[in-house]
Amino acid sequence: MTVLIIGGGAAGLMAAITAKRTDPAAEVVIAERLDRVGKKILATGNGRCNFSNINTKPVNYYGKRPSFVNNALKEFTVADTVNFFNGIGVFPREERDGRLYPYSLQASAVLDALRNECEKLEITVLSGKSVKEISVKKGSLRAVFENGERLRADSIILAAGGCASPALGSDGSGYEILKKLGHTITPLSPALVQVKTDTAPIKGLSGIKIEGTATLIKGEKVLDSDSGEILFTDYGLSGPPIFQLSAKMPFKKDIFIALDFMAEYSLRQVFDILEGRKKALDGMTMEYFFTGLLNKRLGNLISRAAGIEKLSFSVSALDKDLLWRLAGLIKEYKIKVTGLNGFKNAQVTAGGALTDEFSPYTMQSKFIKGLYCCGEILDIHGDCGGYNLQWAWSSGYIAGKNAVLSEQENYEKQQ
């Protein structure tokens, strides 16, 4: 038996492992487009990996049908991908929000375990190989390379990642590959990216960074918020924050993002600040008002918002009006979103592969059989902080276990 692997990503190291280990006389083999697998696993985590969370839930995925997740998180779940990691040398350091590390805090290390588990179980590796797509005659798969070469297979797992980061091996040649079987690509977005927005309210403020709460807001719904270092560019907003809030804008419009620079204190907290501010700093300018508390350049451009021209107006002049307007602004900020940085700058692609067309307890395709998905090339896409990468490992373990056990019941059922 030969199960093929496109792509040496997480996903497709995860279903060779475990393809072999669960029949260690299958040829396993993958085909990786680059000079070498896994280069995207070593920028995760920001070189660190972060590859996995303990509150990894249903709710942290999106696409279509983000209920496609619930199988695969159930059997294979957080708890089996720390001991998978732990017997293949990775000890887990918890940080932050549940976010699961190396102890060491090395990508590499992550990588090079899944490297020396693949060589160990004498998994084939093809670097440098390009497919271009699969054919399918009479019940037989195989795979077609760039070169013209044909490599047939009873399984294939497509695990060629979506277009995020196309430089670390996604360039969306999956897609294309699926196309011509005849499945359905949703619309493609990035995601966990930059954010684009009208940069009239943070005119000024390129470079400047803050610790604050950020809010998704669309009309009068609140979406989501995420807390911590958010930092201003000259086209739009970063930071961690403002990536997790990015799983959730793809194909949405109209909505906005609402800063707030004080989050630990009240609006009428702030209001008794800047009152006694006023007080303490009583015949002085605007310019001054702010130093101390806010970032000089932001506090500048909260002034104007509120309608204050110049820096030069006296802060005994400032009445409960202004006060209260500028207590509002430091609070609620919004900015206009106009849409997300590129493919290029993203960890993630949203969309994908229609989800309803693979069946969430194999991960094989309805339309062909002994051809199966996993990982970002189907429509699923989830929140920072590990989801992606578990979602990775989960949708990889099932593929690789079932892209083995449906061909050895078919070999029974032929004897």
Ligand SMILES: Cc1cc2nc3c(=O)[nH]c(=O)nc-3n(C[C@H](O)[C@H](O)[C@H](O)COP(=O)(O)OP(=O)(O)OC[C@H]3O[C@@H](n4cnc5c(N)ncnc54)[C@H](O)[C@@H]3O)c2cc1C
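Predicted model only: the values in this text are computed from it and were never measured. Positions refer to the first chain, counted from 1. Compared with the form predicted in complex with this ligand:
- The listed residues are R48, S316, S227, N341, and the one at the hinge between rigid parts moving between the two forms turns out to be N341.
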Second form
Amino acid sequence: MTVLIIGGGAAGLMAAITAKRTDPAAEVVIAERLDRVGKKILATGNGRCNFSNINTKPVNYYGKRPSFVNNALKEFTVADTVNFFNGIGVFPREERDGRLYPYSLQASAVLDALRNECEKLEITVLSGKSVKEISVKKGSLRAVFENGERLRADSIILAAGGCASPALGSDGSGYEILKKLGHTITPLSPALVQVKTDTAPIKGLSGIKIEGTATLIKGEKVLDSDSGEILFTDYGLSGPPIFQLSAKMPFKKDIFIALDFMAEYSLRQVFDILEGRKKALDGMTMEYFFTGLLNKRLGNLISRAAGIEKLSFSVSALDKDLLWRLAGLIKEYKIKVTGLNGFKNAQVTAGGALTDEFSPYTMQSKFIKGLYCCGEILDIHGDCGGYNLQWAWSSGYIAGKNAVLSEQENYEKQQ
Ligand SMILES: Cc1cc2nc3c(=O)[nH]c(=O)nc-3n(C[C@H](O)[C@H](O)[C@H](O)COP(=O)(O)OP(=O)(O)OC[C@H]3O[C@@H](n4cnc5c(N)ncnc54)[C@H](O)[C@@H]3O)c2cc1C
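Switch from the form predicted alone to the form predicted in complex with this ligand and give that structure.
Full complex below, order starting with the chain above.
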């Protein structure tokens, strides 16, 4: 039996390893369009690879039919993922909000472990091989490569990813392959992506990272909120809480992000802190008022936004009104959203292969026997925080396990 996996990303590597472990006699081949497998894995989690999250639940996933994830997450759980990685040498480290990383905090460790396991299992890796279509003739499957070569396989697992970050391999070609086979692709849009904002209120802050809370607001309505590391850029905002909000951002006018720079304190408490500093720093100028409390550039910006034009302004001249204004800006610094960055910078794709056309128990196409899909190519995307890789592992596991089953066994499972 020959199983061909198209795409050597997270889902494809997991599918290949699972197929070979399930049926050691099977010939398992990965075709990867880039010069090496797993390039995107190296970029995940800021180079640290947030490979899962202990809080993973179906509610963390989106798509036309998010319940499609239920079976895969039950059959290959977060605990199974941790065991799997432990078994190939990746010891886990838990960080904030249940995010799991390799203990060494190196994404390369995750990729090395996966590649070593592929080598140990004698999985064939064909790199620099881009598949342009799958031909189905009399029930027999063949992958057709860009250079015209063909490869016959009993099962094909399409794990070509979506359109996010095409420089890391996923250029959307998987969708074209599926469309030619009659599958439906739901509308595609970038998700978990940086946000473009009015740059005037953040002028001079590019490159600064802060810990805070970002709240998405439209008019008086709070749409969503998330906390963590927020990065100021020359076009707007980035960082996990911003990615998270980007997925919930309606493309409407008058959307703002309000930043809270001292989220653990109430407005009253921030006012009291500032009043205490006024006493302690008597005789100094505004240039030093925020030193040790906020990033200096951010402090200067907040002073200006409160109407204090000159940094030579004396701290002792801060009246109650000004202190309240400063406290208010620290607790709610509003920035107008002007748009989202595109697929080039997005972490994931919202939309993809319509899941109604695949079995959630096997990941097999309901139209073409022997064709399986897993990972981001399917119309499923998750929250920021390790959920997308967990989907790649869980769905890759199911596809790999079922791709080596006989037609009859698969038929029975799909019923
Ligand atoms: C910068 C960045 C950081 C991220 N950080 C995290 C994180 O910390 N935690 C998390 O959970 N998620 C993270 N994600 C999302 C996560 O990486 C993806 O959801 C996940 O990698 C998807 O896995 P996949 O195997 O389905 O697709 P991909 O990883 O995109 O792999 C698809 C593979 O298929 C290959 N391919 C495509 N078309 C063809 C073809 N026609 N022929 C042959 N090969 C083909 C590609 O080259 C690629 O190697 C991040 C994404 C990015 C871009």
